[in-house]
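Here we start with a single chain on its own, the form predicted on its own, put down as structure tokens.
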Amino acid sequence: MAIEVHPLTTHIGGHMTGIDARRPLTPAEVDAVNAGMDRYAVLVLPGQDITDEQQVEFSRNFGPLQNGANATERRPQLRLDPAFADVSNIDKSGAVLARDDRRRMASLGNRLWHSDASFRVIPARYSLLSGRIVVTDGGNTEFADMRAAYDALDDRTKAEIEDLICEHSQIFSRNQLGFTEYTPEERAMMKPVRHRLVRTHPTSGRKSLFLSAHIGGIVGWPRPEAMAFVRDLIEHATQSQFVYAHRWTQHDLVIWDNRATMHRVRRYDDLNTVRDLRRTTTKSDGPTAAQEAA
């Protein structure tokens, strides 16, 4: 079957057919996916009924994997292999997480606009999310095009932000929701890291905003001023003309480039329905900024 991609919005998102994630890809197929990602930043591959092992092998075509376990998930509690980020609402036994479950409360941060692994020195390249069990009422995943958002800024703002460095940590995003239950070990793991606010995509050459709910400050700025400014930028970047909202169907495989997008999940009835989505994530090329000395 020939590979075809059809745009989903003016700026962001492509619907790709002709790729079978269950089998090894040819170099030409890998190139086609990368080219689609450079153009659309988000690709939807429908009908990918894959196993965990197949998802891992498919993901390895696009770079080394990041360990997907969140810092708030203790290893004995993990439902999936550490190669995965478990964005389901169920525990190891398959039971729906209770309202006050620690993992559930921490995962509510996924409802904030963010970029995966921006809290790491080496942030994410691609995220690959497999819809094993989906819901039909709510639970959409929204993606915002950080390239188009950057392009739409006025020249004065572009000049102002060109060399700004932001500090990212999971603690910043979770604190927005009132989640503060961290052990000393977790706090040590989640020390802020630094990233450029503006970065250039290594293959497309386009500039984009590197925004995320994980941002807790701008180096050299008073924190209240920094957070007000970041909030304004996020409000600008998530206007409807820059956003694709994905309504899940079972076995969708959605891939997005964290170097060019932000995303969030929309609310659904996670206390009474099961939603099982499994994410693998590949590493970006390296830090976007020099880190603060330890």
Contents of the next structure:
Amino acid sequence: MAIEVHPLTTHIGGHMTGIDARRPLTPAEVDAVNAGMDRYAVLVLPGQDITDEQQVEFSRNFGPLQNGANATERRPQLRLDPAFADVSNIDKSGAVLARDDRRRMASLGNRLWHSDASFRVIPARYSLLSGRIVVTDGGNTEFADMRAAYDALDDRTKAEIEDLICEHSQIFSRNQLGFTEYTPEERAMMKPVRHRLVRTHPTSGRKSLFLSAHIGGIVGWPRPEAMAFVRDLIEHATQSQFVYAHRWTQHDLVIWDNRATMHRVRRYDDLNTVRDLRRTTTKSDGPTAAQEAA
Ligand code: OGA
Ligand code: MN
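Return the form predicted together with N-oxalylglycine of this protein as a structure block, the form predicted on its own having already been given.
Zooming out: every chain and molecule, the one shown earlier first.
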């Protein structure tokens, strides 16, 4: 099958056909996906009716997997293998999560612009999200191009941010939504990590803004000044010309490069409809910055 990619917007997003994610990929196919990712940062592969096992095997072509389960999720409650981030609104029995369920409240953080696992020392490379049961009334996933956003900054701002280091934690993103209750163990697992604000993509060579709702400060800056600036940057970086909004069709497999994008989910009627999306995540090469001494 010939591989074809068509751009979805000016900067970001490609529609890729000619890959069958159920089967082992040839090295040339892996290269084609990576090349598409370097160019478009988000690829939509339609018609990929895959099992969990096939999703894991396909994902391994793009680096070691990162555990998807979160610090606030208890293992016996998990619906999926811990390799997966459960991006659904249902529990193990298939029932929709109650309005005040802690898992639902934690997952509402996905409504804020973020980069996956930016709260880890080794953050995410690719996220691979499979649409098993989708909704079309709301529930779009939006992606913003952090390379185009960086390129569009003026030279003074580029110089100012070049060496800035941000602190990231899931506590910071959830705090923004008023979710603040954690056990001491959870707090320890969610200790802030440090990342460069400007990173250079290892294969495309492009610079990008490493922004995320998980940011709670800039090293050396007063916190309110840092947060006001980060807000400004996020507002700049998520202007419509940098965004691709994905409306889901069942069996879409959407892959994004967390080193070059932010994303968010839009509101949908999650108390009355089921949305079952399953995410595998691969790791990036290493830390982007030295960590604070313990
Ligand atoms: C994710 C995520 C958005 C969505 O899978 O990392 O943020 O559309 N999901 O549910
Ligand atoms: Mn996410």
